[in-house]
Every structure is written in structure tokens, then in C-alpha cells.
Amino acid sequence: MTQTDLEGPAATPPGLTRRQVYEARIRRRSMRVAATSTGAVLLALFILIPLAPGWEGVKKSFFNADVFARTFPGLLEAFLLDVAIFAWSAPLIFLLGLLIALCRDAQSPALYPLRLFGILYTDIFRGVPVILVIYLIGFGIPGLGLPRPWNSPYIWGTVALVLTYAAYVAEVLRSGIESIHQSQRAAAASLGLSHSDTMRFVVLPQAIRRVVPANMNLFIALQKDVALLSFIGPVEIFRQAGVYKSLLANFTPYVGAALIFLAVTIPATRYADYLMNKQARARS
């Protein structure tokens, strides 16, 4: 492109700048870049992977589309357990992780004991993994001999991960109230407000509202590990997936269920993406 390209007056479409013409194309040439490498990669895929000695075998246990055909309606059923599971959880967890956070942001030296709290809480259960957390929560607490349906592994198992998520969202919450700037609550403390009102009324809705991009990735990743309760009974889609396997002999029911959490997490995940984005435009 020539410096004469750029200032024709058929080269400036109206209303946009020279500038703004030469980004758009440079942005359409990136994308024909990306296309071609990203087509010539999918068809060496598509051309080397057949000829692999063993792709006979892997086809018929991975990717059999009669058992797929068979399988897909009772895993979309039992990922509905899922959805449940998560549905319930995703509040509790974002209360709790808002109750830590406000833990960790005690000011006060009365209040010591709470951030104390709030600090071994954080430490904790970001430490273990959320698979231990789920054994010792879920095997540990109904081998008390507790009633019915208190010994039930839903209850316990739900109690195992907004535990262990509330962790992770306290930690972003803590770092969005942070960002708020100190100008802020001394304007509001001029203003005449308490240090529980700055909080609810000034410093809380900024700070939500900056971390929900980052919650985001935490509520998706939630998704995929409701899965992990199927290791202290309850009858979801990966639980559903491996008695298919087992009676059918395949691991296309894995398969399948892998693209059913796709179908739901990456949508999810490209809003998370467009949220981050926004508020870097937002920024800049």
C-alpha cells in the first residue's frame, strides 16, 4: 500500500479516517492469514489421521455412531442433574465467596478474628484439591450414621464445592473491592456515610461489576466439575457416560458427553471473553 493509496479520495470511504481504513484492512488481511493456516491445519488432520495404523480401532470405540445414536437422549437427561446441581450451587457459592471477601476487607482491629477467618478459609480450600474436598465431605460427614436425607450425597456434595469455589470467587471479589480507590470511600465518608453504607452503596456495585468476567470463568469451570460428584454416587452425565461404557463396551458415550458440556461451556466461555473485552475498551 502506497501513501498514494491512502490519500485517494476513493481510497476514504466517508465518514472514517485514512488511519481507520489502513486498521480495517490490515485486520481483514490477519483474518485471510488465519483462515488459510487455520484450513491447511484441519486438512492435514483430516488426511494424516486415517492413515494412523490403529484409527480402525479408535473409530469404532470412540466415534461409533450407532452407539452415539443410542446413548446421546440418556446422557442429555442426565446432564440435566448437572444443570441442577449447578443452578443451586452458583448462588450459595457467590454469597458465601461475598461474605469471605468483606471477611478479608475488615478494617477494623475488632474485627481481626474475621479477616483472620477469612484469610485460613482462602488458604485452605484453595489449597486442597476440589476432588479431595468432595471425597472427605462427601464419604466423611453421612459416615456419621445421619438420617436420611441428610446422609445424601447431593447435599454433601453441593456442600463440597460452594465451599471450595466460595474460596476462589472471595478472592476476586476481594480484588474488586481493592480496585475501588481509596478517593472513593473518603468522598463517601465526607458525604456522611457509615463504613457498612460506603460499602453497600459505593464500593460493592463498582466492584461486582468489574470481577464479573473473571466470575464467569469461575461459574464455567463450576459446570465441568459437577461432574466430579459422580464419585460419591449421584447419577449424572459422566456417572451416566461410564455405565454406558460398561455395558456397552465403548467410550463413545464419553465422547458424547464431552460435547454436550462443549455445547454449554463454550458459548459461555466466548461471553466471558466478550465481557473482558468490553471493559478493556471500556479502559482504554
Contents of the next structure:
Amino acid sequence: MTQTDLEGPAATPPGLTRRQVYEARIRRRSMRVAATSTGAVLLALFILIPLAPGWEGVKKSFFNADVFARTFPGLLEAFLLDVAIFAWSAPLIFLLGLLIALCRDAQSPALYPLRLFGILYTDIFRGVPVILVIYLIGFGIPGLGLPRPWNSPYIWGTVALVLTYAAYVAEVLRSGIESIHQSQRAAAASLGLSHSDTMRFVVLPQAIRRVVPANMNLFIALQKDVALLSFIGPVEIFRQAGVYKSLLANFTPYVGAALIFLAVTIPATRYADYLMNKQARARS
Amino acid sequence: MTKLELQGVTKRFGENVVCRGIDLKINEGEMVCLIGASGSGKSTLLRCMNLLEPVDDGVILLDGVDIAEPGLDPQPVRQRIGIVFQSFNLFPHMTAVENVMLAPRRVHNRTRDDLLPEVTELFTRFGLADRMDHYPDQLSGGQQQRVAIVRALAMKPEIMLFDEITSALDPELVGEVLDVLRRLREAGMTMVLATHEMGFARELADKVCFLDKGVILEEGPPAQLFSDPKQERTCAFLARVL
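For comparison with the form predicted alone, please write out the form predicted together with its partner chain.
The next block holds the full complex; its first chain is the one shown before.
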């Protein structure tokens, strides 16, 4: 077929097929429509919200630039404690989650208690609100009269987070383990590999990789839930914001804290989505 | 000498009886081909031979020792009987050479360095020397299947089972895999194949067994079974596939 056979606009750029020209046109049109409608919505918000009767008051107590500038550095510093709690609980959560997932996979009758433990564990810790676990463990265990530093709510609050999140991670890992096709286990068995070697070298490496995106989502949720520890004492960012709020009689520090959380969670969420899309494409 | 002998092997999946009392003798160094329509029980019979499927009834004698006894540890038996699957079943997260080395390392407690010369020799022998560090998804179907064969051979099995290993391959890749079997045959390996490659079975098999509805309906040397089948069903099957 020669170029002159092409139908459509005469100004077909050379080197493009009819389909490419058509798709480029549709793409440009979609982008124009999306930009226009987004602009219209934003404009409406900027015009309508300030018309509300309480806007002046809200602006002063939530979006006070002066307060923001004074409290932001302090909030950032308090956020380091959140980061620290996250950093040492995340690996523990993964290890405990893996252990529980393996318990639930135990086959031999002698290990049935482990299996039962795995089931009870995931049922209980997924069934209780995180904040309740934090209260019970964070106040209950130091209440036993342990010596310093073992009575710190910082430690026991983190333990509560680890226990709860490990239950979710265990379920995610177990779904990964179950998603590995039976033929992989058959191949390993046919080579004479033991059950535990099959799990360790064949099933787990594939399963863990497959559930990375799902686990990423859990760890993003964990980043936020670290703030729940503020209820039992540690002065992390949420509590620090509360202190500033009382001191300055202004809610702006909460907005600052929210921005700091978003600065971490949004990139992490985008990354998890990217991984998940990549995996979905690889499988299709 | 009889290497493997099946006596009345029976296998059920629920109500469905897949093997109905199969008797079969395989001599050392022999190549036996199982032919028959899909669902006739060929694959299941192979999987029973290396205990991937527990046998419901009957006896399987390996060098005169019953390996089908319930409660017997299947692992040592599986180390002596290798199997290659239709769908390759390579471990996708490992390179070809890691796939091959995993079982000897874990089961025979050998080191990578110790294994490398003989594994390299195996890869070279089957034309895969430049593919050792490739991942399965970087290999063609024929190459993957040859790696799967090398993986089974690295355990130095006494018997090799092949479960329709060319059925998932593009026609132009079948030849390279059949060549591998030809070489194993020359090297004197005891082999059992479930296959649809009638030409290959006719050329190389010592014995061909026609399976139908879970029984061996007819067996004999290929020359006899292919040109002068006694059973009506065998005739009908051969007429369809030849």
C-alpha cells in the first residue's frame, strides 16, 4: 500500500500510520478535556470555600503561616521518632509475619500446635483494633513493675504495633505461598528435596517476591499508625503537634504534621502502585 | 535384569480410577514408551513410579524392593528416579545452572565449586554451554526443556521418566529435545516415556505399551505393535495418530 492510498486528513505526518495519527488526536483531546474540568473544579473551590461564613476563623486557626513557620522544625524533629519506630519495627514485623505464615503451613501432626497457634494469632490480632492492642500492651506490661528501661511505653507500644502488623503480613505471605503453583513443589519433590528445603529455596523466594506490592501497602499503613503510639506517651510528631496546639491555641501544627506524613506516604504509595502495575502487566 | 517392575498398580482420584491394576516390567538400559489417548493414565502411571502420586494398591519393585509400600519415605526413591515434565517446571527465580545445582547441593551436600565441572560438562553435552547463567524466561521452550533434563540428570538417577516432554514445544523445537533422548539412549539410561511422538517411539523404543482407560491393553516391540496391532482399540488409536 502506498502513501496515497491513505484516507483521512491530507496532512498525515510522514512515518506515522493512520492508527497512530488517530490515537494521537484522541489523546490530545482527552488531555484537553481533563485539564479543563480539573481547572474548573479548582477554580470553584478557590472561589466557593472563602465565601463560607466561618472561613476567616478557619484560616486563622488552621492555615496560620506564622504558626506554621514556628512549629514546623519542631515537628520535623519529632517525626524522627516516628521514623525510628518504623525503622526498627518493620524488619521485626516481617520476620514475625514470616514465622506465623510458616506455622500455618506446618504439615506434620507433631507441629499441629504451631498451626493452631498461627490460626489463633492471625484471627486475634486482625480482629482487635490496633489502638486497643497498644493500650493493653503499652499500659499493661509496664504495669507489671518492670525496671527501667523495660517499662518504657515506647518499647511496649512498638511491640504492640509489631504484634498487630505481623498478623496482616503473615496473611499476605500465606496467600503468596499458596499462589505458587503445585507443579513447582512437584518438581522440587521429584529431585528429592525435603519439604523444608522446597519451602526455603523454591516456594518462599517466589512467594515473597510476588507479594511485595501487597506488603508495601501494609507498611505504608504502618507509617501512619506509628502516630497512634502518641496515645500512650512517646512524644512523636502527633503528640508534639498537640503540645504546640495547646501552647499556641492554634491547629496549624496538625496541618504541618499532616503535610510531613504525606511527604513520606505519597511517594511510597505511588511506588507500591507502580510495582503492582508492573506485576499485573508481567502476568497478563 | 529387571530394574523396575509394576504389579497391579492401581490409582484412584476420588471416584475416578485412573490406573486399573497395571503390570509392567522395565529392564535395565531399556527404553519403554507409553502411548495412548489423553486421559488414558500415562502421566499418572509415570508420577506413581517415582511416588509423586501415592499408589492406592499394587506393588512397585525397584531392584526387587517394594517402593510403593505405604509409609515409606519417598525422598530416597525420588533421588534414584528422575522425572521431566511436559511444562518444564524450572524454578523461575534461579538461573539455569542454579536450577541444576540446587538438588545436588541440598540433598548430596555438595558445594558449587565441586559440582561445577560435571554440571558444565552436562550443559556442554546438550548444547547449553552458553546458557548456564540465563534465567528460564530468557530461554526458548526447547532450551528450557533441555535444562530440565540436565537438572534431573545432575542427581545421577538410575531411571529417567519423561512425561510428554515435547508436547508443549513448538514443532521446530521438538527435534533438539528428542536428540537429547537419543543420546541418553545411547548412553544406556533406563527410560520410560509417555509420548505422542510415534515416529520416535517406533525408531528407538525396546517396548511400546498402549494404555487405554487405565490398563495396558497391548504391549510389544514397536515393529510388532505399530504394524500388526492385535487389539481393535489399538488399531483405532494408531489410525488416528499415524
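Residue numbers count along the first chain shown, from 1. Just so we're clear, the structure is a prediction, and the values are computed from it rather than from any experiment. Heads up, when I say rigid core I mean the largest set of C-alphas that superpose within 1.5 Å between the two forms.
The two forms, fitted on the rigid core, differ between the two forms by 2 Å or more at the CA of R25.
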